[in-house]
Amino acid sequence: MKDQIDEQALLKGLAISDKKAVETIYQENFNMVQSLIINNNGSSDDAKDVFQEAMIVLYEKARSGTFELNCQIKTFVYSVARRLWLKRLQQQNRFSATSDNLENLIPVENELEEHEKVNVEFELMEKALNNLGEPCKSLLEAYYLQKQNMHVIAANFGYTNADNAKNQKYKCLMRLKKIFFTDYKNGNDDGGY
């Protein structure tokens, strides 16, 4: 119930161009729209444009005085951004579906749920990585994020050869998985995922 009240307050704030309401809606929704656009053949500039357009739609609806939001703001913004992006892709011939087929895509709620699940998993993975400790954290980052090969890692971390570095990477990865899945299990006992 409190969330609904907060959402209504945000909409009223948006309707009168309240800076705090606009910033809150931006902070709570931009990353979600950016992920949608970038994961579907777009750039961060495209994401900014589409998000601005979606905000204008929401702003105009809020100002109308007759708009009744029957979902969360993030669902509305995501849905509008998704439609705008699909329309733009169609215009650029980067998406081959006809407008009839657009309605048959995954429902927004399912897509949004999946996006939120992935965000939770990324947060848990980041937490697990931070709890991993050194040198494991740095070793895994060197291999997976910086794409260094085992010879470079062996030299940088003082292992006698690439095979020893590879064995250590495997042990670190197993420790990371154990931490992650312990957090994942404990963090999702609410019946969520």
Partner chain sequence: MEDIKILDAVERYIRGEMNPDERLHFENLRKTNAEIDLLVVEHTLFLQQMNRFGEWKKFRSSLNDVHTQLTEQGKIDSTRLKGKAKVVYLFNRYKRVAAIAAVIAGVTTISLSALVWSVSPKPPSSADYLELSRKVDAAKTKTDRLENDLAVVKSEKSSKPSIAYKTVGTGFFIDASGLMITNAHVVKNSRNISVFNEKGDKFNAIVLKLDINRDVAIIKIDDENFKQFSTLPYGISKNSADVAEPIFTLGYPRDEIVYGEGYMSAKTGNNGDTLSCQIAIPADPGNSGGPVFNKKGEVIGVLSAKKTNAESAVFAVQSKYIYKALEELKTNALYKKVKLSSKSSVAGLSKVQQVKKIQDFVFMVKGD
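Positions refer to the first chain, counted from 1. Rigid core (definition): largest C-alpha set, two forms, superposition within 1.5 Å. Because the structure is predicted, anything quoted here is derived from the model rather than measured. First, how it differs from the form predicted together with its partner chain.
- Once both forms are overlaid on the rigid core, the distance between the two CA positions of Lys48 between the two forms is under 2 angstroms.
- The Cα shift for Ile16 between the two forms, taken after rigid core superposition, is smaller than 2 angstroms.
What I would like now is the form predicted together with its partner chain, since the data block earlier showed the form predicted alone; can you produce it?
Partners and other molecules have been left off, which leaves just the chain.
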């Protein structure tokens, strides 16, 4: 029972990306996933990739608030990582059946579908930002992601005052929104939703 409480606390920590929680989950699960990958034709770099991807799935799940812990974190991470790795192997046309005991697995298809969708959206945003070029990219990142104050931004980017910086930010934002929403719509059309 105590374990379960601990795990709940860990997930709560993870949801706010608390460093201690992330470290604990990382430390307790990485080696397990690594041996899974390495025993199935992967390298330790693959293991790192797949494990971190699984961590992000767990993170999203923890943040969504709908995660009812009806299994251990370990089981969840292992199931997700295994599924991700099988998928990768399939993409590379290397069908290989992993031999593991299936009792410890839970179905994670829905989570992965959700995760893929989110990934596509974030890739869109990343692409849109990259396509903006500089200084727009850094300017918007400073304001919207790092939440810096306009005065600080004006000073860092060499604008004479906050209003000038605001002006520039506005122009950049309009361009970003245009790119983002065009891609967003196109992406949704292509995806055939």
